[in-house]
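Below, in structure tokens: the form predicted on its own, a single chain.
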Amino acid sequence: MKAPLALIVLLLLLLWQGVHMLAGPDALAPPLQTIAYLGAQLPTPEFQAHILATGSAFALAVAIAIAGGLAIGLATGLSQTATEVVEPLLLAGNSIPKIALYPIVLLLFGIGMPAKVAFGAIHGVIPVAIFTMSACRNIAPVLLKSAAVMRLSRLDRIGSILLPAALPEIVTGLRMGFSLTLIGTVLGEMFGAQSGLGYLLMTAIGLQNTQVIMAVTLLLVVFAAGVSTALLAYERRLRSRT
């Protein structure tokens, strides 16, 4: 499992660089020095308050994409009548693009950490909650049948059986939930914050600084490859003892 991992990561760094061979030092930092200049500014503490920024706004707004989602999800998937009502709603919000609501998103929250951390919890709740009404949905009826049999209550029918059974489809809308909230965190902070990643990101590019455009990209895609690779390993897991 590490020698592919390592080959795909040695070809990529390779086609980085034939792209920036190609494209030339304006338009593109090669890997190496891309690497070696985020090395050097991670220590800084003006690069550090970015990252800080950048993370307590996007764990906020993770923490709220989990929890909404899970929350709209588990509750309408114990009903029929409630997923057939709920999920056409969550299919359409889905469907918008995120960043025309974004205007709303300031009006109601102004520039600064509040609208960045609702502009990301937008991105990541939907589809967590729709990933969770799914999962609910294709649990097996005798399962349901047996809570009900039992008598349980609706807490423990969530948490004895619900979870237990929907937890390989659920972690995969957490895998989502979390990509598309660093994406909205990080949007962002592009358009309408002072400090973080995302802020940085968008000086850099009036400035046309391709090293720092790219040690941050550089930086994100680290993290978000990283985080995703566990959650899609420990989804493996989960199905595999299914």
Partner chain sequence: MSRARRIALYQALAVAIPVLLLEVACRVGLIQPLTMPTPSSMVVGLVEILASGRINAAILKTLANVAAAFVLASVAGVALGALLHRAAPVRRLLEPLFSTYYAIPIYAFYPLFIVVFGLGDAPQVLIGFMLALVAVIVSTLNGLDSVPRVLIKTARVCRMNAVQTATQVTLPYAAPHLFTGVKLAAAYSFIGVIGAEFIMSQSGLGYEIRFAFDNLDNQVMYPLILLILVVSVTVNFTLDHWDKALRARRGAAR
The other form holds:
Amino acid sequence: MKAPLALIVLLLLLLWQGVHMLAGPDALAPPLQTIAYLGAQLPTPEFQAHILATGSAFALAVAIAIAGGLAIGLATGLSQTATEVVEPLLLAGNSIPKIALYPIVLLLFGIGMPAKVAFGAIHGVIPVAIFTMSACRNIAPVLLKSAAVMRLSRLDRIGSILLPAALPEIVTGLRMGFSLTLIGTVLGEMFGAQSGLGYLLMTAIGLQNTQVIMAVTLLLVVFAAGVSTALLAYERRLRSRT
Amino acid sequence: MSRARRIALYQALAVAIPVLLLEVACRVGLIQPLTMPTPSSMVVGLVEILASGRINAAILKTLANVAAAFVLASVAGVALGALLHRAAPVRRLLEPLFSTYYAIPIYAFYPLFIVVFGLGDAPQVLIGFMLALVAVIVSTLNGLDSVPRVLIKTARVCRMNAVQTATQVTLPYAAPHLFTGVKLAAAYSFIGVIGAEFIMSQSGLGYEIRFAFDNLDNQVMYPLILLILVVSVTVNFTLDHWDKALRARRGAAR
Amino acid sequence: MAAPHVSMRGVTRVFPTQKGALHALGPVDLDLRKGEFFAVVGPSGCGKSTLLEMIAGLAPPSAGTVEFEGRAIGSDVPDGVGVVFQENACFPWLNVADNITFGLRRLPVAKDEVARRLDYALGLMGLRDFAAAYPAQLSGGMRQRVCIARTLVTQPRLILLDEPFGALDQQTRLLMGDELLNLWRATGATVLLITHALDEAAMLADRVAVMSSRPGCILEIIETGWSADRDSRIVSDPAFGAVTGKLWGLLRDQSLNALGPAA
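Next up, can you give the form predicted in complex with the partner chain of this protein, since the form predicted on its own came first?
Every chain and every other molecule in the complex is listed next, the one we just looked at coming first.
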């Protein structure tokens, strides 16, 4: 498992270097230079302010997305009718290009923190809800029957049967929700913000500064891939028990 | 009233009630017209814009780019998925990439695409293609994984070669999974193309919305947003309907 | 004596595993007579399904030779061999008629002949009312009939059955057994049945081979001595009890072995 991960990182770096050599430095800063630049930028207060701005907005957005998604998923997943009513609507919501809604978010919340939090949360809440709902529905009926036979209370049923049984699939939803919320938050910063990594990215795109573009992208990718891989490992461990 | 009808009714209510509330909130002044016009005026505005024909070119451009990204991603995704399924070591190598792929902000690569491919339609199509591709590959792999060994053995008993087995046994068996991938590809192509147009492009629906937003032109912006919602939801429901029909014939067992 | 229809000599199967080589089967020497109904019983994990797959050309032996009609079997399924598996092998996207003719349509057989054989198989397996139904709409027993019919229409000279009734209930198994005997008499094919059910082997077969636990070898071959026109009613024959008793006597120790030391 370890070896392929290192190998794929190496291959991606080589691909990056290759595209840099083919497309030229105007299109793409080379990997080593980008890493060095990122290393030099990370300790500066300006860069840290951007990270903090994105980080705090993202933390809030992901908390809202997870809480909202779990609430919707659990509330509807426990009822067959509610699931049948809500699931197609959620799937349709998932297929909407959310960027088209961004102007509305900006008009409602104004430029700044609330808008990017809202836009991030909009991206994450639906996948969490969909996976939670499907996790509840996929629980083996025999487990619920056993809970009934053991005369567990409603709360106990949810706490000791439903959540543990549904957890692996819920974690899948959290992983999706996490990734999409991050993308949503950064996208939100690209238009409606004066600070943050998305703002930095958009300014760099305007100035064609590929070094900043690649440095910010690298930082985001490493963070997203790192957390996503950790969640995936946790998910695999949960699933291997069943 | 049949169960299916009751569910359809609830769904209609779940959409209609918030829209009605929004309409009322706009009319009584709870939401300022500068923030959002009434939903009914959005519909009227959309009909007018469509009838005037002044954004037909943008609509066509967006739909053509979405279609190109969708078709390319579906074909390439199924082909690559089928190849990867046969090449286990390569698949193991790429699997971590697939599982974190959707955590990568693909829009950040947009400037690179513009430098490499120019200012035409290619960068937008490429963004839609890249968003859609991995979903199709992963669905294809899942589908091929689900084919029971006994059907492969049956193909061998029928003395079929590898290509016949793929086209007549494994791919048909995996069809529901493939369709899930295709459904995602449609949504992701749309999301990718509109997003790319919105961020930095000089044409297409996404650009028109951005332009209207920058000019505070709510009379154009909201109807166009409505149009995008209607198109994406309609495509999604249509594909979902086909999907259900396909699965129903195979029984609920799978 | 006529040449055997299937002949196995010194057939062995070794699986590579992470803990080294696993000797799964053999050496096995076995001859099947043309037109006989032969059954193999053995404890679970003794390699009886592997034995069938080697005759079918689905799995190559690690050592030894397998011949069908005097020709060595390679890594392909030979012409004239049909296989029915335990698992549901129906194609879910094809209706019953298309499932049955799936293999036949790949052979150089004229269209009206395909239709004629389909009609015959539908009638023989009691599927006539379900020709347009999809597998998901059928019971497990009906699906297995479709798989048997699919094998039947290609008119194989050797029919291999790998626990074909394993997933069915007892009454259905007995009735399917009768249908299998009818089919065997109607086609004159050689039949090899792999099963873990002693009564099934005792009722259906002319000869029953008993296999040992892993590595599976043939302990003994028992002649049942039934007449060719037998059916499931022989289960009430005292001789039937004697045959199953003898089989169980041979198998009991082997099954205990297979169950592991704790048992």
